[in-house]
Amino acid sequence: MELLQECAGAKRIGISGHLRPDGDCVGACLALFLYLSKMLKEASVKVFLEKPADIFKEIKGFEEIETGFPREPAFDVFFALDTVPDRMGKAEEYFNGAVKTVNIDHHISNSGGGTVNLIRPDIGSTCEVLLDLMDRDRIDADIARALYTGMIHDTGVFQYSNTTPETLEKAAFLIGFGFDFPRLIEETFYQKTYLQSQIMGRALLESIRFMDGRCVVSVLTRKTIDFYQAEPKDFDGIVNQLRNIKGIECAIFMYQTDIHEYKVSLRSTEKVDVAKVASFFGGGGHARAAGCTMKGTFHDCVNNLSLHIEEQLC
């Protein structure tokens, strides 16, 4: 694929990603948005999202994005980031309306929903996968701020199994460019404010191990969540941080977003794969990183996913 040809003669373009955007979908947006913008002078170039987390706000056009999602007319070209077209809510609109639809994804339940699809699930982030597609002579630092950020967030600073060689070589490429790399680690990758860290707590103390002490889940419900006056950017790293107790294979962290209705996250080490599980309930995401939306009680939610799980650990 060629960026720049996809957009050849295009005067609208619109850019956009998931619902919750993570720090992959975010730096993914603007850093196409930043790299379009800079070659594509002619050309209107706007970013459509959910409002990020603000952790992402010293990524240059962070300002810019558009949360609204406005009556616009229809875009020459829209682009689909780091997600199939029906997660993107509002945004979804735009893209079934727009003359060229442009999908660039690295999940590998992506079947592609574009009139052109870059589907790269061999590639650790959709930021990687953009990198591959820009002139590394056009890339200056902000754009390589904004990649990098996608990079980190979506290979756990480089620990995930989806980190490879090339993947650590585009790292090097990128900090070249003399952004605070470190500061930029630890505030959108590490740091917690205190409402994170007394809901990760409650989370973790909640906790319930399962299935011979190899699968971990927790939940959250509304009630929590009210008590707490929390919102989803708040429950970012719980399902990490179960991950990450010793012997556990699989790790669930739910949390309730309607009556008889959860947003389920999934990590796990080698011996699942979490893509799998979620697919069968319309969810899907990485082998070690998935995720899902379950109706039902809690408790049924748990039974349908360890019939799931199960199978793979056995």
Given for the second form:
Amino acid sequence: MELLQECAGAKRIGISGHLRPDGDCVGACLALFLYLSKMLKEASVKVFLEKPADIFKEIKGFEEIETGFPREPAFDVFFALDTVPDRMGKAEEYFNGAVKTVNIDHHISNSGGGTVNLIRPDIGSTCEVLLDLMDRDRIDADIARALYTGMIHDTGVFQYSNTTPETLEKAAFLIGFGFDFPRLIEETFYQKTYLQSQIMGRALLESIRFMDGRCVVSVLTRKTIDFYQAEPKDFDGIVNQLRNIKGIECAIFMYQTDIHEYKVSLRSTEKVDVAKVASFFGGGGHARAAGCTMKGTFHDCVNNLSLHIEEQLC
Ligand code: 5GP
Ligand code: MN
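The structure above corresponds to the form predicted on its own; please provide the structure of the form predicted together with guanosine-5'-monophosphate.
Zooming out: every chain and molecule, the one shown earlier first.
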């Protein structure tokens, strides 16, 4: 795929990513926004996302993200980044109404929902996929910082097995622009607010191990969430912390979204392909990190997940 060729002649270009946008999603949307705005001076480029966490506000373009989803005339080209189009929430309407749609992603569960698709499950982040599509001579420090954000978030700061020599070569190229990458990593990846730390503490304290200590689950009910006045973005990192427990092969973190509905995050170490588990419940993701939304009581959800996890652990 050639990014500028796909946008040839376009006057109105739109970009969006998935609901509850994470570092890769925000980084990819803003990197593409900055790049296309720079390269296509005659086009109007807009980014639409659910309001991202404030930790990302130092990425250039953050203030220009449209979070209100107003009525819009049809776009000439609409990009769905780091997601299948039906996980974009309200932006899916813009996508469906666009003349041309481009889907760029790295989720193995995405079979491609655009008129043009580039899905690279072998690549660790959508930002890494995007960097391959950009002219390196036209990348600047702002675009580099946006791309680097996505790369650190989806590779766990270059720790997960989706980190390749190419990933590190790209990271080396990006930090060459001289932005303050240690601070970016600290402030967007490791740092937690006091509220986040308290909730994480509570989720760890109340976690339950099962399957001979090979799985762990923790749940935050509506009542607890309301008590802390917390939001989904305050739960980032909990499931990874559960997965860090010695002996755990699969970690489940759930938070209640309705009376009998839970958003589920899954992480695994080596054996369990959690994208496969999530796909049974209409979700998706990667082999080591995936998610879905499930209906039923907490126990129904855990029982149903366990059946599929156990099958892979035997
Ligand atoms: P997280 O647990 O951090 O929310 O998500 C882990 C991975 O699974 C991410 O790559 C995310 O995009 C994907 N994922 C999470 N929830 C869903 C879902 O409901 N549907 C799909 N298709 N992917 C999901
Ligand atoms: Mn991603």
